[in-house]
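Only one chain is given next, in structure tokens, and it is the form predicted alone.
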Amino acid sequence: METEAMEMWLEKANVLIEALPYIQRFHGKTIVVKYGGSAMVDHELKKDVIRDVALLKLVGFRPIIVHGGGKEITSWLARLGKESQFVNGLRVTDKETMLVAEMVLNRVNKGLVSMMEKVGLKAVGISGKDGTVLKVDKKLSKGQDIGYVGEVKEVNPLLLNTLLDNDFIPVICPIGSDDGYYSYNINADDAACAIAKAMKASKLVFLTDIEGVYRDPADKTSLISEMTVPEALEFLDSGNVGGGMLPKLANCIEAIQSGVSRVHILDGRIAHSLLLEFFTNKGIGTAIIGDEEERYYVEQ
């Protein structure tokens, strides 16, 4: 028994030192997670993510969240008797579905700032209005007018910087502004990618309910851990991506081409999932790098 038990000790202490490397590197480091799918849906996945942002939190990183809420929008929209519409993936969104939206995004928010709070964090939850953070232009969708949708023109991230030096985790719903001050929705990877481009952060990381990119979508073995950009670009050209993978990865890519050191795509119905991606040699998603940066994992 005690061998055993001593063997567990050794266990728990190998994963520490396997971290150690991690740690050192993004120490004061500013990273922006993308939170979505699932990982927001499931009550015990959700506590996971904010014991893992806490973690992050705690051992120096600078921890950004942008929050999406599609599915809770979807559903207060079923529950007023308006149907959800959508055209090439993007709700169309009128002034009723504006103000829906905007009410369920900041309920949501609200809601992960207290759960951060609850495990001793210092969290503010904003919307991409308050101190201008986001500004958009209207987004049209292939020249189709869809409504209060925006596309991030500038982030102002002043208020960011001041809640980050001030040991407050920012949580951000991705609503923003135009220059006559409307409301507008925005898609929150675009959002994310955005924010992570201003704040010259060294990871963006997107929690989806897709375990990353695969070769071959039908080939679960084929998961790809790390690509630099020319890769993706290269595997975007070969036809291969498909669906919601392919806007996702066009931001991955146009992450890193603004200055973003690295951006992780991870499936967020795994229990803590970030710290397994960012603290193993491993990981479990895929890894997108710049084509200058050296690889990411840690060879034993």
Given for the second form:
There are 6 protein chains.
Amino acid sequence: METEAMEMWLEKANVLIEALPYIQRFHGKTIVVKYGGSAMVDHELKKDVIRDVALLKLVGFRPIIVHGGGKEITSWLARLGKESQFVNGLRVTDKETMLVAEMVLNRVNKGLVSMMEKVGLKAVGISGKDGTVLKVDKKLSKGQDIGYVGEVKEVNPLLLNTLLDNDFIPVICPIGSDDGYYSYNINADDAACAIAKAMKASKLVFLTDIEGVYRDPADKTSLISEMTVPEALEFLDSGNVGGGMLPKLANCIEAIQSGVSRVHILDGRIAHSLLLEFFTNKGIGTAIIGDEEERYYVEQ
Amino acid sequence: METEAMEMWLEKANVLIEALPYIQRFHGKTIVVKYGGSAMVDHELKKDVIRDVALLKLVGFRPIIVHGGGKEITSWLARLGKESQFVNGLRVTDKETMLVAEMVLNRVNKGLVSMMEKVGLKAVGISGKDGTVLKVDKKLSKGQDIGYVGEVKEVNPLLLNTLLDNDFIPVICPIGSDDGYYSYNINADDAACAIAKAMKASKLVFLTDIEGVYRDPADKTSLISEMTVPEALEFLDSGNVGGGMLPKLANCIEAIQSGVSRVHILDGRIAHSLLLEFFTNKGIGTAIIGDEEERYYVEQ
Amino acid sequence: METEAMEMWLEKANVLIEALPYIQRFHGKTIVVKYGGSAMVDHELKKDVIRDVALLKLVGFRPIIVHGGGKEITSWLARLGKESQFVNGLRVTDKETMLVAEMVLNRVNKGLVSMMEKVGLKAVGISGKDGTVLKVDKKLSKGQDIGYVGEVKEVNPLLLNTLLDNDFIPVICPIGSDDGYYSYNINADDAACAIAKAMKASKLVFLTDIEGVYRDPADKTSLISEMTVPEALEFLDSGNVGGGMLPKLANCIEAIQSGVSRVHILDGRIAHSLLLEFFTNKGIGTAIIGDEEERYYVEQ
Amino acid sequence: METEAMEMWLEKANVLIEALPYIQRFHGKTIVVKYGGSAMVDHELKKDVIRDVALLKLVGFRPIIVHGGGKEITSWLARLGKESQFVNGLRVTDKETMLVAEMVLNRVNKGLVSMMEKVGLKAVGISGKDGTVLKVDKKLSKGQDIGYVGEVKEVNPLLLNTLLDNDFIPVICPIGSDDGYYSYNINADDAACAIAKAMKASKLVFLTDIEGVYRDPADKTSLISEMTVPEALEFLDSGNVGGGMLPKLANCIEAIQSGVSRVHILDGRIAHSLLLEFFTNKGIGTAIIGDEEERYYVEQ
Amino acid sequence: METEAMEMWLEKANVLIEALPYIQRFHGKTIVVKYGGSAMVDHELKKDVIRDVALLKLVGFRPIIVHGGGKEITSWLARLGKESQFVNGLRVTDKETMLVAEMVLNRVNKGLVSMMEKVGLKAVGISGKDGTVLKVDKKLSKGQDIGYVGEVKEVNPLLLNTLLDNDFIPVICPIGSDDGYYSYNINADDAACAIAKAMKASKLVFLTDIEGVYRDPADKTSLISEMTVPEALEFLDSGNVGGGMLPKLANCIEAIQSGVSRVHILDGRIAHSLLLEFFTNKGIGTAIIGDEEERYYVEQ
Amino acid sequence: METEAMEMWLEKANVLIEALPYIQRFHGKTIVVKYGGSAMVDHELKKDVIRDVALLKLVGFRPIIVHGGGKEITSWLARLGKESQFVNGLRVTDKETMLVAEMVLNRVNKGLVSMMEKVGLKAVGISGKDGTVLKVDKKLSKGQDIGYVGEVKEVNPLLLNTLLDNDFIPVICPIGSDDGYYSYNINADDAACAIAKAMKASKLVFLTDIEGVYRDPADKTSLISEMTVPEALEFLDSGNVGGGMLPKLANCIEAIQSGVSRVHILDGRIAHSLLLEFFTNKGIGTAIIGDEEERYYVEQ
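Could the form predicted together with a further copy of the same chain be shown next, to go alongside the form predicted alone?
Zooming out: every chain and molecule, the one shown earlier first.
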């Protein structure tokens, strides 16, 4: 064999070997991936994410996928001649909107299941209503009733553990039921965060359409790789945090404070960002950690 | 306490005691209920069916629910300006129809889950795509390609057993995937029959909108209570069997021949028909059995 | 089918459906039934009780039966020319009396086992000596030694759990052994109470020959349906409690205070009283409960 | 320490070491001991047998005890003014006799349980009615109906295995029930033999009041130590076999032919005969084995 | 991030993704690695092999390591003034040689254990004597007794399964015992082959100091990548097979015929050859397979 | 049978019966035996010890063997022309000495394994490096670095429990590894003591070449049979304790204080001392116990 070819192979081997300590760190651990944004739209990115999840499962992780589908809901509502309305960023959800949302989200859900099974995974698509995984209270928007919009009040881990223990990957769409067993739409970030806490997950990952958190949004060189909770709290107070980022950061902090070890805001537009995050020392996006001791990225 | 009241209570007790041998007979056995027709439309009947299933579960049966939703699909297609087309009783299912069908069936599915959880059951709504429960081949209608209409070629019992063993009731909508993991619509009767066979169910029950099988459809007094497989085969040959009944009867016979002990065609328009069938010696509708020895109804 | 017949069947179904919440409430729970009085003498009542127990078992309860047999002991002693002697209601039990008591109680025990197996139950008849289920100390009658009469000092739950976990129903006759492994007769009410406490039973039921507790024994309309422990204690102090009822009520209170949820004094002379108590909202006899919150009978 | 004392201890150690291969041979194996005769009457012998059983249990065997009690039945019948009647060696058992027999045998049973628990064993006394361990048909005496005398037609091993698997020693009195769940007296030797076969026991031991089988009953030096089944069959044909020995030998042969490895007729009048048989190379009494290859006693 | 760096990372991700189907193929499967030659001498190669094994374990394989140590034995014998003697390639092994061989091999064994634990694995070093894993018969060299040289006659898989089931990696040195429990030296290739067969391994890998099998040893371009058993048998007959390769090839063929899926002769001098073989489509060395259908390498 | 012979057998039976309470006391308990001295050199004693261990295993104990091998190390070092050097009783252990020690100890280890398997035991020979059973820190001799001599800082019980739970007997040679995974020699007494503590052993036994502890070493009649920890501490202070005995006694006291119930210093030169200690009321050597309440030897 020629030396050149040999070197290429050796390099490949080294990549695998480099992954070793990362695999050991999370072996047998539960990780929650909030799946959304471009990574859920672009077909190639979608296939990349699915294969990344497959690898996570195979090397011994216990992945749970939580996804959204806001754009599809809006589009189907439009086809049905119904305009989408938002109050403070929350969709006003009357009975028919909820009906359509449930139809759409469950189909998106089953679509992901098929893609995962295509690469050999055993996946099960559920909503938060199945096994009463997500129990909700009605969520008000600054005191205003905007319909069937819920906030998680309780997570029942029984079904999720049953599935994980039997090597199925739960794929969850963020619909829950209230005490009267009516359906409610839940923000997918919130659902992922609540599930990560209840399942005592080691990692919670948000696949987003941003590069991460910038110290100064105007300065593209100010991306923050790692941030302790105290730093994040301080940052929230600084007034530099943009609208969309505010609830996400709050979610991250709450998750860490409830026992999740690391929360990541990843750029889902980069191919295999999930995998690079888990298996290399290349930090992509921003990680929220408990304190200084948990830092481990080397700047590159 | 007055004697009159006492007698009423004694009678109640006797009903429960009468149920004893029926409960013993099916304790720990798997039963598949094809749920459809009026029993799925009328709200009171719906609540009755759900409570019947709850009772079956509590006394130790392992129920699996398979449901359809043809009318809802037609209605939503209409709202989207799309006419439903049928060839030989099978819906012509192009890509968009399949998309809508999947949305609608999954929502119907989750609606049933909520109703079951409301009475205290632990239910999980899945389609045949989850855990690859239903693998299909394309089904032709007399040689003609009518799109994404599938016939079951394989049932994977793993997910169903995992759920049943952990006291969850599987609620299944009849969508499966082919080898390329594309979604296909399946006739709900066929799906129920395939699942009953694969799960080695003791009973398969069809909740229908007919009173049962009539020896002479014109003669309302000719309802057949019990029918052995040889009798059923002979009956099929007689030419007296109406259109809708033909495939259903064929399904029944096939199920019995694959090891299911009893198959019932029940009148779902009668309140608690499921329960009366299971817990009393009142035969409702028509039962298909293997042979003479399995008869047990006393004419009343 | 005629409407009239149909209505009858519907009513039957409704009785079963009414039982649903009661079954759910006690599913998987341990219940102890002290079996005695007329219900153990009258052949029809006996058969009723056995079938009631069978139903309890089938719908998922874990029943334990504790029985007495005082009358049979007296009768056999008489046949052997030995007069029965009582001091303060306790049988004076010399060595030979104990020998006869042990013979008689164990036979009664095995008789119950046969009746239970006849209706398809798996029953095992034991005394408190087997698996050292009941360890006793000698019980004095107001300071006086009356022979081999014991009071329970320790319950070993191992054998009972082994049997229950393997779907056997333990049928227990109230004989225990002291530290020297000598046999002692135990009051069956006391034995049932001690076992209910040790097994963390949800319910303890006394099948008796009275209608329940009367606020005023002379007034047949003053039957108490439900009584909290504070009420029961007050009632005990009132001086209105008859001789036989005193220790029974004390037992009830002690059981509740040790964690049993409900204790019932049922009229075993009413057919299926056990079943009516468990599966309907018809309160028969008197229930002792912890506090106001546990009331659930509607007056009828 | 003086040499003399030391030698004594060394000898003790050697006895234990000699037991090693015998313990290894039967570790984890089920053995059935038919307990009867003097060993059940003489108090010292009784204590010896119990301790022998304790040792068998502790070194890993799974012992099952089957006992009789004919003499006690006769004596109690006499006290009740009822004469015992025998036809061809079988007790004529009318309804009342059966009642008394059941009382007496169950008390003997519980007496053994107490003795076993006194040396630290976990024992459970059952009759063949419990858990339907012994199902019987009526046994005729040369065609004559002699009442409730049964012969085993089926052994249900479930309860026995449940007890053995949880480290309880089953102590069984030979009463079974017929299809109508009536009680029947069974010959204890027959019961032990049937249980040994059903439990696939490695050894079946009869504790008797004879020294073993003599080739010539008149010649006390003609005791047979080991006998293959062919030899036993030949011996049965020889006409030299005494009355009581005939059914016992037949039982032994049947047991061997059903898969029991060794059947022993031991002299229960010798202290610790059970233990000497199991743990030393001292053959006591007569062993029935399958064929020549299973011989292992050295003549001494 | 600069595009260049990004591309590098993407490439890394792709290497991991490429490994996916290979990981899926062998997940949960047992693989036996015969470890020897340069890969056991060169310190860097040694570390590479160990990390390769760590990765195999983490992604769900069940690896078993079998190693030799001939050179170390020769060297220690020399230090003790004892010359090594060989007959037909087998070491003449007198009692003292065996003693030294056992000392040396066990130390090599424990050295490997330490290296494996250093990278976080749970390893246990055993010889074939432990748990009687390897029982041997004396092996003659063309009829000549050459001492304590054994050939495997039986493999006891119990200890190996106990260790694998509890996530320990067995590291085995090729010493076995005969029926008299004397120690024997075994050829490591033979030991690995026997273990692979007994453990129903999916793969057996020989780490060697050759590039693989050449169709024509003189022609370096004639390396055979894949070879079916019929081809291998034909090749053996061709007379082109060199001395050292003969028994190895015979071992390979025997393993395949006993149910091992693939046997590999790898070049252990290439870094990470083990990993490249398992996780990439780069075939290194020569694979022996059952038949044409199992080919999967693409020529490169 | 003659009376004389019969008496001999009865005596044998009594020895076994006498063992009963001792077996009951330790059934299922873990015991650690430090094996060394003459009992490891003399062939007959060796066989005795092995059979004693076999008996302990068979009657339900969980034995762990820890052995040394100092004399063999010295002898092999001599053969290699290397003189052994000691500082304060500890072997100066340079790299080569450690290499030889590891070779020698592991061979001694496997020799014991073979002997144990010869009597039918399932044994597994490991060093403290396997499964990281023994993690060490470097041990200084009065502040002086004497090379690879370690003291146990942590015991990982996982491998030992895995082996014991699967009925293997662990045989351990006292080599451990430090944080850099270098090998260290450990004093076998210390290793046994550390393992007994970590495994929560009930008994720790030192097989030595002394008769036990003498109150006055010069007075052979002053052997101490039993000693509470307070007595032992007082004795240590008395100045009457000889050099070799000091660390051993300290080990004993430490073990008791860490939860081991009894520690024994046995005379391994007496045949079956282990067995006599465990199965008879003959105290051999000296026992260290917690307090007065644990005394149980009767002076003889």
